[in-house]
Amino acid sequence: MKALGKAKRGPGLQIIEADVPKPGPGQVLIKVKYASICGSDLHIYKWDEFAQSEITELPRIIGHESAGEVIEVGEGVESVKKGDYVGVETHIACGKCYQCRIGKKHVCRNLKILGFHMDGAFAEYMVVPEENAWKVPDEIPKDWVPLMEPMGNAVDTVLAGDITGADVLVVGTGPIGAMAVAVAKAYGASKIIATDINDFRLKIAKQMGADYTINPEIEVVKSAVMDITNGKGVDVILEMSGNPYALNSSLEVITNGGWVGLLGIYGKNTIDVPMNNIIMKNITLYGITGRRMFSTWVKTTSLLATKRVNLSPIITHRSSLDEYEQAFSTLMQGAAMKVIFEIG
């Protein structure tokens, strides 16, 4: 089969011919139909420090964000059949550890992940254990079910703390601070304010929801929220940029007794926060890192399900596996949202 992987050490990827995958015992053979690039397969790309550090062995298949069909089962599989449709948990857990026995799976200590650390969804055929195969409703487009592993992380970063009635600022709207801005919408905030300096992205940012848009840039952030808010600030914070500078100055207007979902990853694990106002001010910090297992699937399919969320805006370009280079120059330029490969 065709795949799309890392065969040597070094920058960019290559086109693998590997044989399809058998399903073992509790496992399932998926045939992808669809497989979107996350900002994590950007990182094996460009083979920086963090790719290399998580990908130890080639050849590697890569990819995890993805859909398709069930066409093959292993001994035991009860939950899903030959022909389901599916999403893909890409966190595959031991089940063993302390966490995994007090329903904590996102943050087992033996977390494996798929595309990095077992053979991903870049390729015509996968296999995944059972669990990580999620049966998706009809009503759900099927090119949207790539997007639900990401958008996943966007509920639970949504959904940390109280958002119904709050003024929210979204900090950082790629495709997962742009699907925040849905989910908050949906779950009742009241203003949604989202920034970024890139135009493309706030423009898409609008289309999800967003009440206002402020490019730092152009704009004093700090002055802008507060003509929004009428002087008093938001009450929380959605981090997604990853950004130090972004972070400190979105702190800057969260309200007295306000919280902050923490879901950007920082390029370096120490930075400066303002300790003392986040003391003073009673906020609170939520650190997020994926997806509930298995709760927020059940969220995520029921805001897709019911259109509550719609997904079409963060699809903006489509390619086949040979075009990889093209897709990710074309991500890597910062002109896409979310590019979706079309496998199957």
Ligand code: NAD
The other form holds:
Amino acid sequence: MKALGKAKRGPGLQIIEADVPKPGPGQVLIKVKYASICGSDLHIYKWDEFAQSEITELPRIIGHESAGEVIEVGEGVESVKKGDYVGVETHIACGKCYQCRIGKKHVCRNLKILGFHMDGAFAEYMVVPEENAWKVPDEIPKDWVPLMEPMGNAVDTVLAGDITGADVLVVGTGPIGAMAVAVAKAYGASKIIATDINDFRLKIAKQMGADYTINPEIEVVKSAVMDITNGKGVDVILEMSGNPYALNSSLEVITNGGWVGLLGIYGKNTIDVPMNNIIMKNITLYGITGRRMFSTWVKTTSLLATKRVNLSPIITHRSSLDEYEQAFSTLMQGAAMKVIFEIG
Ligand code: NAD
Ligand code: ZN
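Can you give me the structure for the form predicted in complex with nicotinamide-adenine-dinucleotide, which would complement the form predicted alone we have just seen?
Let's see the whole complex now, leading with the same chain.
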């Protein structure tokens, strides 16, 4: 089968000719229909420190945001069957550690990630544990399904605290920030303000339901947000940029007693934040990682099946696996939101 991945150390990717994998006990074989490119795939493409530390075995088929049809099930598989159309939870939890046993699989201590620690989704076929195949109803358009994985990050960030009636600032409207705008709206947020330094992406955030958009390179975020909220500031910040400067400037406009959902990953582990302001203003910070398995998938499925969230504006580009160079370069230039590989 044809696949895309890393055959040699160094920047770039290669088309790999691999054997069709066999599902072992408790596993399912999926014929991949659609797979989308995640920001972490860009790290693998660039072969930065993060990618080098996570991908130790080569060749490795990469990619994880995916959807397709179950075509074979291994011994003992009961919850999905041949013919089911499924989305894929990327995080493979051990099921045995303390966190897994108390219902927190999303923070499993022995987590394995598809497309990093085992072969992934940029391929004609992939094998995943039965538990990771999430059956989706026909009401959800087939090409939205790979986006359910990053949308789950948005859902968990939006629902980290009380969002109902809250004025919300979404910082960074990449795919996840843009989806968070729609999710916050669906869950009853009041004014939704979105910031990004990329006007193409801000325009999509508006289509996703942002009431106001601000480009911090053109407008001063603090005065714009204070005007919009009549001097109160926002109740909630959803930090989805991974830019420490963006986090700090948004903390200037959070109202006393507000909360911050932190999803964005920073380039370095330690960043400066005004800690005394956070304490004195009684701000709650929530670190968000992954998706809750599998209550988040229930929420994501419901939002999409009822069309309370429409993902069409997010899918800006489509590609074949062969045209991966063009797909990755469009994304790296910030000229795309989500690029989907049409595989099956
Ligand atoms: P992305 O990189 O596509 O989006 C980030 C956006 O932030 C971009 O559109 C960028 O233009 C914008 N940005 C940069 N500087 C800014 C500034 N000063 N002000 C406002 N916006 C600014 O990423 P994504 O795929 O949408 O993911 C969002 C973030 O979440 C990333 O940092 C990613 O690494 C992280 N992430 C975390 C988890 C987790 O489990 N915690 C999972 C997935 C992604
Ligand atoms: Zn575990």
